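Have a look below at one chain only, the form predicted alone, in structure tokens format.
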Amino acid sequence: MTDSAPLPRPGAASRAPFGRRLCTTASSRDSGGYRVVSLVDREGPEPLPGQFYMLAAEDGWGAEDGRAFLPRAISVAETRVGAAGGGIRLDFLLDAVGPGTRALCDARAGEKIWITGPLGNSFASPREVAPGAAGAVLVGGGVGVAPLALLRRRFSERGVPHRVLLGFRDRAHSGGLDLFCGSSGALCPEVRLATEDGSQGVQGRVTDLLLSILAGDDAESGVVYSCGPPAMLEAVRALCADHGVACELALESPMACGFGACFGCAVPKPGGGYLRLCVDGPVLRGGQVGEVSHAYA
């Protein structure tokens, strides 16, 4: 199987309606220590892997009792076209590491969340990104795997090549595994495990197995997409740099506003100047970025 089938890059069909909406909350439930929020969303178009929604409950946001002010920026983990009622299912791997991502973890079924969105790029074609490429490795860690569970669906619909190398502190803080899982509940066979511990898959980091794919003689014939905390998102583009191996980063950095107008999220450039993550971004390539700081996240 071939990359014939490019991913469609972001256009009007991807771009998110004017002004925020309310969605309503489908399911919510526990996922290695995290949680999968699933909204509704019947007025914006499905978003492709690599976006992100800027999302606020609706009650009790921005109260004087230390709940936040701002949204938060989000990627989308999972769509569902046709969900029940109408509309588009969107699910978002979330962990409660503040007021604000704890108020959306403890949205219930039939509660609202609003949503702005979807925004920023997306990820591209293996074709697109390196022409000669043939396939892809997809390297997630932590609370970063959920962008690359739909990009993983988005391959194997188009027949992409792929391996999924995945990173976990230990089982206990595996959020969003099942989403990389078959219809059976196992695990899908691309799909290869490192745990600090070794609780699960190969004890190590996830960046030890890449390296191992990055020695191989075909490593040059693929393409990495990557999605993380910023030291593995840094380990990632150094070892591909030095293998001569095309990749995409999804980065994250503090938001206000998600679409241009605040410059909250402006990363440095390589040769001077700054990134807008938000709408350069969240996805850049690996040549884009000198060095992936601590200070974006």
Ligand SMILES: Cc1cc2nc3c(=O)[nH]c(=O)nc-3n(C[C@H](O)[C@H](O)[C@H](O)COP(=O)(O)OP(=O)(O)OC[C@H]3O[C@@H](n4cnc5c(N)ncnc54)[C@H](O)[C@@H]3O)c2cc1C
Contents of the next structure:
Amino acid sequence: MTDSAPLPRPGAASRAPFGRRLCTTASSRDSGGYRVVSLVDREGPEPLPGQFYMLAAEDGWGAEDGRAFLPRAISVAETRVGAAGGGIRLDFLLDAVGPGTRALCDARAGEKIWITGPLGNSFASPREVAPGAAGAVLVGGGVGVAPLALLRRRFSERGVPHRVLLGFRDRAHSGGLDLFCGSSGALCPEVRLATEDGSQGVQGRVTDLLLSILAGDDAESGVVYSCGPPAMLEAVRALCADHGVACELALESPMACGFGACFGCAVPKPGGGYLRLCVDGPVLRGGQVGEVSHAYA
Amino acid sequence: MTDSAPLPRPGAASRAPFGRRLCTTASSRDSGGYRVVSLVDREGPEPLPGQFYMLAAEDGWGAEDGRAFLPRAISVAETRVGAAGGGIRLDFLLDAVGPGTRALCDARAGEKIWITGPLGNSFASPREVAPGAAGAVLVGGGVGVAPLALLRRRFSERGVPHRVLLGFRDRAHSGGLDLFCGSSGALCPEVRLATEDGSQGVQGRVTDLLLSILAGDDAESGVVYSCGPPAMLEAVRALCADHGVACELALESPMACGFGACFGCAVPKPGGGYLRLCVDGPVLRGGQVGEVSHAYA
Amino acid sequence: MPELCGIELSTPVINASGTYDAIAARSVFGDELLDDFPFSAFVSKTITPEPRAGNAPRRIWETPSGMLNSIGLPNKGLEGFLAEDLPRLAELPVPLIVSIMATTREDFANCVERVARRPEVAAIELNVSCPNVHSGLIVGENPSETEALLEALRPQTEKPLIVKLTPNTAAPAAVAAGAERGGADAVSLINTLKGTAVDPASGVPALGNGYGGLSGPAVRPVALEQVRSVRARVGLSIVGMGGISSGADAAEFLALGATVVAVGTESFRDPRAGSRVAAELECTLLSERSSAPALHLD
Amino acid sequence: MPELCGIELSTPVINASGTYDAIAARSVFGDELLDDFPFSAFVSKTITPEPRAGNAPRRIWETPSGMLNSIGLPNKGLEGFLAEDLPRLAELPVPLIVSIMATTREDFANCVERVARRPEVAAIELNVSCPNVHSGLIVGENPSETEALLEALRPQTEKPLIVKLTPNTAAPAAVAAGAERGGADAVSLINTLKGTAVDPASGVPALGNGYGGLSGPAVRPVALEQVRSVRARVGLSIVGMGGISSGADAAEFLALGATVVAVGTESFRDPRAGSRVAAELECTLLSERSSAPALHLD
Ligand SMILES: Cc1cc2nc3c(=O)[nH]c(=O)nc-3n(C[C@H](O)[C@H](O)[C@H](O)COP(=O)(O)OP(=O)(O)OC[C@H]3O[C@@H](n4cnc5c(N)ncnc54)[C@H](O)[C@@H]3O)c2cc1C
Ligand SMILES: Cc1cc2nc3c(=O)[nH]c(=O)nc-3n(C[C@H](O)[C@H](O)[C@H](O)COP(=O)(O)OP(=O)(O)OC[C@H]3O[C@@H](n4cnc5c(N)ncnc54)[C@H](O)[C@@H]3O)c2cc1C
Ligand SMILES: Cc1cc2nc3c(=O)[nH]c(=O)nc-3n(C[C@H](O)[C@H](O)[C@H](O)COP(=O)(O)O)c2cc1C
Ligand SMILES: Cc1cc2nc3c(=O)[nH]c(=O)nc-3n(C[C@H](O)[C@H](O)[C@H](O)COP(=O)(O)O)c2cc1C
Ligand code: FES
Ligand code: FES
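Please give the corresponding structure for the form predicted together with the named molecule, as opposed to the form predicted alone shown earlier.
Whole complex next, starting from this chain.
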């Protein structure tokens, strides 16, 4: 498989039921500047790491000068099968940046949220990416740590060797870190942090940590999985390309529908033309994207 | 004063502060199919019976397919000076008929509501209307009982003789009746009810009660004050005209602004042309209106 | 049984061109899509003679009760569509309407002829929001340009020709009359209103293309007025659309003279919006029939 | 200091014609209105040569993020306005712009001349969304009609003439160019979009007049695009309006080339919206100046 071949689409087992459905908010809590909102989905399949849902709050949608109008694409950060009362618990990590994420963060237990999903493709396991790969390096920044939380848990359940590098600005912006804690409540040992103010982990950027790993011996046979702001993803993409290391990047782009209907989520292909990120992604191999830019994110 | 001269505008003492202001919901309770929402207004003057406010909920406004967009005109049903923490408590009686009244009815204690007001003119006392008038007959139907509740209290405080006739469809639709109860919690003795199903008071329409009063001896020197659905108001207007009795009708019309800016609230004048109900009303003398019609209500 | 130009439809609700990719939706939702297909006919995204990649991002921007798009008609071109997409669209359980746009009459005629020849195709929608390369005029803004185009295309096929009107003109009814004179079977309206927005973060237009088209509930009053004015002028069938998000909205279009309605942007919010609108519409129409509007005394 | 055709303004925010009756507002709110008048200039409701009662109710209807109106220009007529209203409007603490509409050039010229002669008046806005009784054409939909009208009016006064463009046309920029050629000093846009709605209770058009004009945030993207296209074509001053409800909205219009902005429908929701928009705008512009748009890493 080449670095520019699209990832396979998920099979029928993690295919979205047709249409949107109303789910009840089970809980909602603060998490280092972000919010974790948990829903109970009684209909859908268990999602794969990297997949996302289109969410719209039942109450308050449209209440800020006629926005949010469209649903919002949100990655699933954690799942729990067999939630109380049946169904699957879906955890979302939300950064309240505008009317949509604000309305979702405002949902309290018992309030309802429309969801469509799971949508999009998912991260592949290192073995599928590069047979005999040494292991996985997960690189996350900001609210982009969300899909990596679920990916980390799956890797650890399946015994896939992995390291996790997370970057934050400072302690006040370290949302979602608790999603990387084991059952003991402590941060999983494979997680390393970089903060710009040095308050946790090493001082600097998460890409500094990545560079030191890529400079190591076994680097080339590893696979990097990353999600975060465009500038970080671009740095990860360029570093991996320089070091000849395979990488998978979970991108963002403006999405109206999430199921291939609107053509709004276009991401330029290196050779010209566009991908629809909602159906061709959101996870793209490094070779599938040119420079990751804020222009489409 | 003639039956077609406009009522005087309220003086400076009950003039609205310039602009809208955010008030806190003190309480909200069901009342026979309607809802009584109480706000605390720290800035405004005490309103007069018949005056109204433009209300818009801070949360949830615009959340039903982009509506409610405009604020909603609502009569003040009761006031209490010196509410806890200062200011005036304003009680509104709300019938949830659409997105605006639904959002207002959903406001829970502590939630905020934008208000502009008090707006419009007010009912005159019988003595101003007809010197030496025998007394007042208040005729209300449906959610239109609201402004009559405040009017009744003022009349009884000032010793103005008055009778109150209220009409409802059935027990399930007898909202706001509790606003006509004295401090003992029992319905004030001057209140008589007509229900279409005969469940309370006499069976029939409130205009049947009015007719029997107008047929009485002292009728002509009385004044009728009415608020309710257009068909009821028209029946009241016609009855009073037939019996040569002065009447004041609190009308409704679609209002975008409430302060004379939009010209949307036009009510036809008998001789041609239109009144702006928000500034020329909402209380009109019988002679100021032709047939009261649903067309502008 | 609703009907559009002789095509029998199970409900009066079809989709708006370019707002549903049934092939992508099937890959996302599986064959459940076919079991309860949301529309009673399927209108393809507009195809052009040559393939197009579409416009540079950013392509969508949310607005009060609506959205702007500058998608730029990405499509595989006529040949790619006929070879790859048409056979898969033919698997849908509903009649197929293919939307076409070209910038010369010759290209337009060729597309109509090639598409109409295919038995899978029930009707053709002509997207005329395009400049005539010869006159430079936007065809759909101009009654005589529209009439002349229809005269050139009418001989190519006996299948119904539906003209998708542009709303960005002073008198859409005059353009509809031109389409009628030229031999169209129906008009569909409205396409998106020209609109733009500024990205507060950069202070420049938010869409890569500088401007785009406005759709969603925000435009519904404009769409309704254009349907009303077109109905007053022509006898053609009318596909009414623009901001329909419920059966009540659809009923407004039908009340003003639309023959059937189309759901566009609402499908982005609810992938089954078409079925929901049709079901709600049925209830609305039923309740209208059973009870005259009543005035309650209290 | 913002300026419009030589008139110095304390803020770039004025009102949209027909959306604020300063005389009524003063009777409602008292002189507090004058102490903090929400606009830096006051534009009157459109006056016509003869008095008008306005349209039959229902006159307003709420729509998603907006409203329809068919008010029908009720006004006292030229003489009533000059005698009764103008002296009271002259008490406002800001420059006065009088909006005028007529259906013949002679009537228009007479109104302009009579109004401009009054020293209380700083400028005149020409509402050209009206039919020319001779040609039957809506003046503002047509570049040459607009040019000809301006040529007739220009000699009547040296005071600034502002042409209020209609948005219901394919190319507002061409009409703006006509206004410029005819000698206008500024254009203001947009007026309301033609729209309608059906009353679900009756199944017939909700407005007494059958249709009306759409305003409010719903139309903002359309207004912004028309401002952008007009700015690309003419050098005139532009009064930008249509759905402005915040300083951020106003900043979008200024970014696309508006000289000043006007607040209309938002004043119905917030009688002091003009002051609020001006204050928010100042903050927006200040923060833009002090910081380049920043990209945060997390
Ligand atoms: C596949 C995918 C997965 C995602 N996962 C997550 C996640 O797990 N957690 C999370 O918090 N976020 C996630 N996002 C991002 C999230 O979808 C956006 O932050 C969200 O859509 C923003 O919506 P909003 O209404 O809160 O903010 P908006 O106001 O929409 O602002 C966000 C950006 O939208 C733009 N925008 C669009 N229209 C307007 C307008 N009219 N005015 C102003 N700005 C506008 C601007 O560029 C602005 O910077 C994901 C996105 C994708 C595509
Ligand atoms: C002076 C005055 C005092 C009032 N006092 C009271 C009071 O004390 N208590 C009270 O409950 N009410 C009162 N009202 C009535 C109240 O203002 C209306 O019931 C309210 O505005 C309805 O708003 P809504 O959003 O709930 O319903 P809407 O959906 O606005 O429905 C109510 C009516 O509005 C119309 N309408 C407007 N736009 C639309 C649309 N797009 N779609 C469908 N229908 C539409 C319809 O005619 C409908 O029947 C008063 C009105 C006035 C003028
Ligand atoms: C994302 C998007 C893409 C569209 N693409 C097309 C198209 O390819 N051809 C076309 O005729 N109309 C296209 N339209 C216009 C719609 O068909 C429809 O006319 C318009 O969106 C109004 O309806 P709505 O408000 O229900 O969306 C598109 C609209 C949107 C929002
Ligand atoms: C109720 C109402 C009355 C209006 N009356 C006039 C008018 O008399 N003259 C005029 O030129 N424009 C009139 N307009 C149009 C406004 O001036 C403005 O162009 C339009 O409403 C768009 O701005 P907005 O969205 O901020 O309201 C009116 C608009 C409304 C809503
Ligand atoms: S989000 Fe609509 S096509 Fe991708
Ligand atoms: S409600 Fe606006 S003028 Fe009366």
